[in-house]
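The chain that follows stands alone, in the form predicted on its own, written as structure tokens.
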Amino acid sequence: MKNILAFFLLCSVTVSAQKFEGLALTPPMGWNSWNTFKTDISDKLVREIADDMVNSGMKDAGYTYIVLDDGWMAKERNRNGDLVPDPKKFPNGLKPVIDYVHAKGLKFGLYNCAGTQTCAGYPGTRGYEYQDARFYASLEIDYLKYDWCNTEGITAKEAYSTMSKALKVAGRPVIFSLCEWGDNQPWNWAKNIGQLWRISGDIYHCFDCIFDHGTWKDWGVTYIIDMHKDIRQFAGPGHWNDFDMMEVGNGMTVGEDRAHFSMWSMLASPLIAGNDLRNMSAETKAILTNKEVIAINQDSLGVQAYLYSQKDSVDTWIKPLSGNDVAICFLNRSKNPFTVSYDFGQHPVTDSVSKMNINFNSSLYKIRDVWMKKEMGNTSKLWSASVQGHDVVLLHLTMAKPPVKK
């Protein structure tokens, strides 16, 4: 009898916990096959990323997971109940194409939905949590995106909640995507849950359009970056407000996919590229490999931006940054240059989730331009430079001298 209660008991510890600790404490880094192949997917096709992700350098930069989206699955569970890899995608299984991406140094993600179905028709996990998160540990993946589609008479916060227990007690380390849309404010409930949550519906390869499908909606850069800015507060180390994977390399300009990044790195957004690395361009490659862009998003501090003001065509965004250091992006929505002449002195930083106050007229910081890569002055001084339009300067402020005592 005694045995029994020890049992029942470990078994009610177990189910109540939550997510796990310790991850994701900078916005995670990576790769996601949607956006370029939809369920055009395989075995082959994983390996190359892998391949790329390390030849190109982006795994340098900081890339670590390729995360396998909706299709991977064949259209039924077998007689077990279980997940089948599509054999035709997949003809030799997972397993062997994730030790692959292990073998790379990288880690290795997969996807499924809180419904009956996917959002492309493949078997959902509604039922099957324990079951699925059973042989997602037996994969030994890293990272499962959760998607929202076919749901009907279950609530968001129960489904990922169930998921998120299933995930602990199959014991191996997940990092666990809330793809919910945001239509169920998942940042009011999800930070014990899982480790990131989609603030939007999809992200569209347009800088400011809406693509309209009828009965939803997918949503240019510019639209996602509007969408609930009074929620920073609940991101930090752990727990981050996901604006969709990237679309840069996927049809914009030059300087709309730096503007992506850019603000993508200053919301301390998850960074997961949705292009074919396979076929990166140059400038593609550049963007996404920019270390001193990377390293804003990755701050330890864990401070989303703000919007510190819209004028004309231009909205400034700062973001704090640990060491008291600071990142300021000018972002010009309008198709046409615009000239930016900004005196620090009349523009204090005042933030109230990260405490940060400073005060340019008593303390002096060095301004870097990171996507010119270049010392431009320090903050004594009125600053001035063109913003291309659609595109972006962003400057990382470095304390020079300590402040002046008065």
Second form
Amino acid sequence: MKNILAFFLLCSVTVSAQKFEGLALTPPMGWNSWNTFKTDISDKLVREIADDMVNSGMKDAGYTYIVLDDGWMAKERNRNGDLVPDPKKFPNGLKPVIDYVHAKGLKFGLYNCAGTQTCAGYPGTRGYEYQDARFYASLEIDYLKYDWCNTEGITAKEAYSTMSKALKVAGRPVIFSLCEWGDNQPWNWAKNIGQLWRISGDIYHCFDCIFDHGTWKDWGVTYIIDMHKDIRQFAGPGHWNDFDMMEVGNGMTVGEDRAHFSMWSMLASPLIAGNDLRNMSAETKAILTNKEVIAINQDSLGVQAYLYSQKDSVDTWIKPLSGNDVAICFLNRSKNPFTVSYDFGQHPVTDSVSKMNINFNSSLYKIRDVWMKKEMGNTSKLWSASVQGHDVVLLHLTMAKPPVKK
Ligand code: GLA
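Starting from the form predicted on its own above, please write out the structure of the form predicted in complex with alpha-D-galactopyranose (GLA).
Let us now look at the entire complex, which starts with that chain.
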């Protein structure tokens, strides 16, 4: 009887603990080719991006993964059914490029799709899951983004489960990034399958526009922020809501880029840069490498921010942090500046997800503006600041003294 029980216990453990554990205890950080380069990628590009990831200070700031998105393959599999890197883009195959990335102390990722073809028309994985997983393991990749085009007749949970199992069987620890755009509510079922799941269609490099392709749409930053209201409880260490690769440095204003980066940090989204690292402006670099903002994203508590209030043009977002710290982001959705006056005593932190409760009348906190990099007094006084149009003020609050016992 005991043996039978142990057997069933083992089976349930094996099935529920499918993905590689411990790989993304904080949101993954890296770079992905798609937003800037689409399928125009090459051996040379990857090497240059890896060099600049190191030289720009991005690696020091925490960016680790270089992910090649759609377009790295030849149009056909070989006669054994194996995927083939495009011989024009990667004349020596992928292994030397991946070795180069690894030698820089970085990690490497690839893209494929659960369907018969990728979104850009290259060979998809459907029916080749275990074979492709072995191919990735032989290349020693560390990350797989897995898309959802051309998937008629299959269900998302099963398809993503199969690939996750295949990766596990292949044996090389890989972050598994689900990209089915939130269509099948992966936050309800993907916790044990992958480390991150997209929650929206593709991002577009604008603050609050929609780019309509006719049969599908790309979404500006605020549309992605607003797309799903009630999924923050599904994010946490090892499993994240993915708000899509970033568009910082891809054409928005500096303030909009700052707002975008701040909100991705508050939302505990993976921070995957999508710009050309080889010619970043000083402003773009300063945004992407602001270590105090990144620390809010990478906080070990792993709690996604909640929307506390929306008043006039300004959202107030609150992110509970470890050590009873708190981040507060004032996001101005209007193009005009707005002066926020915030009486902390009137605005306690009460969070059902982290169970954090702070009453600023009995706990004094120090205020730091992480973009100005300046201390801004404490929570005992009315706090006031102008938030520029399409921009944020982002505060990190640290307890100044222990709570007063009543
Ligand atoms: C989909 C994904 C994008 C990108 C492209 C590649 O649209 O959502 O992030 O990977 O496919 O074709």
